[in-house]
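Only one chain is shown below, in structure tokens, and it's the form predicted alone.
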Amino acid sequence: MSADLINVHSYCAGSWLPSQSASSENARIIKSAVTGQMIAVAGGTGFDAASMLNHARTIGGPALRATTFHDRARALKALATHLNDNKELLYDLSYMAGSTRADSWIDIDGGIMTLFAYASRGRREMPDSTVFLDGDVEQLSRHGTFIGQHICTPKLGVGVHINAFNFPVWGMLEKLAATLLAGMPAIVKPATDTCYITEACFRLMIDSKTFPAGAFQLIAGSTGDLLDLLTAQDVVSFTGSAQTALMLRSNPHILSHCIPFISEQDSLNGSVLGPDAVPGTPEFDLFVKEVIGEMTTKAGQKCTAIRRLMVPQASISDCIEALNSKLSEIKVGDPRLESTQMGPLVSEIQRGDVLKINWRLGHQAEMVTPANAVIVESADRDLGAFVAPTLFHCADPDAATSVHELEAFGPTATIMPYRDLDQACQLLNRGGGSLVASVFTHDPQIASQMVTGSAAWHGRLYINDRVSAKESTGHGSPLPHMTHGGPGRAGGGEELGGIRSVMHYMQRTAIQGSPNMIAAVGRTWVPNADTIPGDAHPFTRTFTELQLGETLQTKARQITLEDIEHFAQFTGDTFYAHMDDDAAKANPFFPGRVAHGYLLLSFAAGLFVEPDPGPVLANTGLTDLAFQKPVSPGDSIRVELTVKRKTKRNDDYGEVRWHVALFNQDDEAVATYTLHTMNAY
């Protein structure tokens, strides 16, 4: 084997295992993209798939477990620190793929930037523990001595991660970031033509030492008999074609296992410009700078790609001008060069099946760009696997059947006319279910139109105008805090999206039983459960001090006709119910005049507020505040705080959740919030 030829190995069980010889039969041979000259050999590694999920379900799944939400969010939060300080070997690596600097940066920096994403979302969103409380309580008793909670715990498998060539570090990092945050281990399978840059990016990670051993293992080549050994409490995320994932689907032992199985797979992505969008206005403009960015950015090899332009019959050929007034600029050749702006395709097969599609194509549609672009200095049209983009006009979108259904994975976008937004809307679903669709339009009523129409048939819909153009992240941009994925021939599944993604890695469980077996499983104190009576005011102990259930019970203030009217002139708020007694009477929630509910929460806080220095450090909010019975002058409240979670911040603080409960001198509720506090630790 060639001193230079790169060795993909497979890290099994906490080891590394190369793969076989580049004359072994079982072996895969990698070219450049740019060069056409070997640079890689990957497969036939010997892998025992037995022995890899044995090692993440007894060693890493229980490791991972045993951490919290917030602990594995701050070690995806080091993770992501680590690869953004040694990414730059990536970037190299990623040039004999075919991608230039700016193509690259959205895949490293953007699968960096996801787990950074996620580690924020994690410690914000989920608790600090190890169960997820996915939603509020429910009362399944009359008295509340039983209650239900949905909660979501770890999955006690296994997620194999089958992922696509296009984004050798994003698409692993994605799925990894939601899968470790739920406390799930996971094998990653990366796709053949570009697992040298993931296998790159894998040694970083396991470098890092961030994460315990067993809790991400990597297969170059071949998955073996790995998916007839999952079990139930395993995913298998995948992310490639629609026949690849109809193989996989299928397969007997998923189907009969019921094993979860999320799929991003092939999208016809379609893009509308809107009829108000005339050449000479911004989102005309919008419309083609993006639709090139699309046809070109990863030489068009991304799953969210526009593939097909619904454009007014009006503006046809105006666009059709613009556009290729556009791709006539593109300079195509070596990724490395800075004036290239579009390099080659992943491999010479996928430069094959692109021109094979365009040539389908071709039959429904007419080619309106030039069949050659300029291949730029250092690359060589002949070794490399070069394509030009290519733009097909089909006339007659009604009757067409290929451009709705062939996907060329490039730099191939049809454009085609519609007669008004109702056919614009239906040409879009025939894509038959996508992962986006975007519409170029400064008329709200149209983008609703759209909106109504089209949503159900499409995982994400980008509207982008004037207004959103200098900040909007464009058509093609999966976010972390959205969801990614779509419908039908999308795939089904859905990724990212935030907590959303986590989701799948974890099992939602209904517990039922009284207030302290929910607020024991939780670790939150729940409405009816035992409270413990402090002997020292509340918020003169510290975060730690601080019990689950510690209650301070108020002495009563009385709510006097003056209150309310003082309130009333101090704010301005001299609303009817508060100063016309006849006019409060005449409404259906009133018995007469009342007090402001914000008069209320205000003596509130002067009857629990302890006013001395002391742990609390800030009041950082009130969530969940609801108002249950009107206070008439002459009523008296008083308040019961009670901790209701805590969380860590760090080393010097952590945040307190109290809830708040006043009741009037019956001892019936008069409101009920959350209050946040900062406390010293």
Ligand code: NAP
The other form holds:
Amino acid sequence: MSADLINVHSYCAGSWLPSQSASSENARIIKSAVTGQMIAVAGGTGFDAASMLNHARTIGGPALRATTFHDRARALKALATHLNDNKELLYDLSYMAGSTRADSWIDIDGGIMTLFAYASRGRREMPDSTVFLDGDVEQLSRHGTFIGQHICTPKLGVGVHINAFNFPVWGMLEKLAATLLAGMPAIVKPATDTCYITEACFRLMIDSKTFPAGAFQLIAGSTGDLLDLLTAQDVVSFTGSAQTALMLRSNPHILSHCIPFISEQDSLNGSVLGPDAVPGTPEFDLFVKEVIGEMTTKAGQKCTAIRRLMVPQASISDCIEALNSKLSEIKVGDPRLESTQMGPLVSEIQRGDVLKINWRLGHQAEMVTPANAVIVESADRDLGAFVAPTLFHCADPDAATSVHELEAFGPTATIMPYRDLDQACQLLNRGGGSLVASVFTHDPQIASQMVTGSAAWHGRLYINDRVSAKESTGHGSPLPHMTHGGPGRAGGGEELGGIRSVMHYMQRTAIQGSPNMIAAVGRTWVPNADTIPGDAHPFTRTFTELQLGETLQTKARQITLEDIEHFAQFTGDTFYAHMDDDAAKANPFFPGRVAHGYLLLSFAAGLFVEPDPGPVLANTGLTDLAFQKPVSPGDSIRVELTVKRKTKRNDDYGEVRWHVALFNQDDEAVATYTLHTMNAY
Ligand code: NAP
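Got the form predicted alone; any chance of the form predicted together with this ligand too?
Below is the whole assembly, all chains and molecules, this chain first.
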């Protein structure tokens, strides 16, 4: 055994536990993907699953839930910054798993960027409190004394994250971002093949001291009886093969306790070359480029990689020729070399699996990659887990089965012809549910037809053409902003997609009660809740001084015909409803000439603003505007301005949302909206 063998530790209830020695039957030896040498040992760390769960539930969970969404978003940002400053050591380790620098960028920088993205969205889209409001208040009663509001609060258990080997850093961070932002602690179980990289990242996370004790723990090796100790307040989030997912999600304990199980599985992702994208068009070239990238990035070990290519019958030989010409130039070798474009697979076992599946694909499709496709540069072909990029041609995709069912988790793809778009959709959907499908076309009608015919089978549809090519993010790249997951074979799960994924770790509850109850629960004033008449004008009060429900009642102002005409000439808005009595009367909405809605907003501002410099720094917007009743010349309006919600932005100022309601002389509602201002502390 080498003295430098990495002993991968578990991190349980605040302590690091080493794996057993390489000779133990409970530990697994991990070998370099490049040289085949032993590099690490993992497993048999002797953790106690019950203590880990207890630590998370009684220490980590309460500490996280004592903070607000914004506190946690700030902690995510600090964590991302710390990892970013120390990421080089992760790159060093990743070479041993066969990743080139470009491959590792997706994993390491991609993971860190996901943390940054959630840090930012958490502060922009979630409140600085512990309760997330899901949608608007629901009116449940005639007089408004009994209303409803959906809220989301963090589940009281643990997020158990079981990850695949191919993204040891991103896989951990993308799940943690949503879980921690929700306010739930997590136990991370990386795939053993690359767990030494995850462990190194995890050590940086602990060193960063950005999250409280118990917020995250790590298991190297088997999970033991962990899954059998979960409750309905826990969430399992799994990424890996369909086979393992089926085994884990059908665990009787998980089923009988209705424990949420999110699954991201393998899928037979397809890409369609549009009928318009004939050889010589930019879309044909883009398709070839994308396929080559998808086959060779991470040596094809990406759950989103293109496995099946659907090409118009007339273009099939040109396409095979173009792909083969590029594939034959791919330099496969030591991932540390800058010239290397594709490294080895992660392990000898993985290589065996891919070659076995290639052999099975060969029964229904013809291998068309030239035999000389592999050029192993500065690496030992026999010791490393190298395979050649392999392209198959399936001439009869309707009759074939294996090309639509078998995932070779490596640089393998199958090209197949289609007659028309209906058949292209059918073939795309034969994967039985995928994470992503792509269409290369410059014709919006073709794109629309493909979306209608196939979207229900795919989690993401990527349409690329000469317009989007330069800025497009790639078929195989899950983004924090867009959902990642897919139906059927892909597992039926949904991760990422902004704040949507945070909701997996929160319980949605419908709250019903009086407006005062709902306002207190959501820390947001709602109509019909008590108001507080302010002693001073609210614009003279600082962010800290303002209270929810504090209200200004303005005096009334009459609207004259001269006002309307002046406003029309001044702004150029001479729409007939304001200028022509007969034409306005002919309109079903107006009794005759009426005031402009924008005139009402301007007069409202004139009624409620305090002119002198003060704590209000800026008006940053207006949302939810509704005009309820027209205002005729001779009517008057008054305004009620109420502090609805306060959100701290930084140490100098915070955002105040005001409920603004305009009433006429008969106390009928004329208009309502939410005004956003930035107010000094
Ligand atoms: P895998 O063999 O299914 O393993 C996935 C995870 O499950 C690993 O952490 C594994 O740990 C763990 N596991 C296996 N048996 C377990 C058990 N009895 N109890 C608890 N955990 C258990 O998949 P993989 O080989 O790591 O990854 C490759 C597959 O993942 C491919 O099929 C790929 O398509 C899929 N994938 C999907 C996505 C996605 O987002 N949809 C992303 C990446 C990969 P050990 O390693 O210790 O066995």
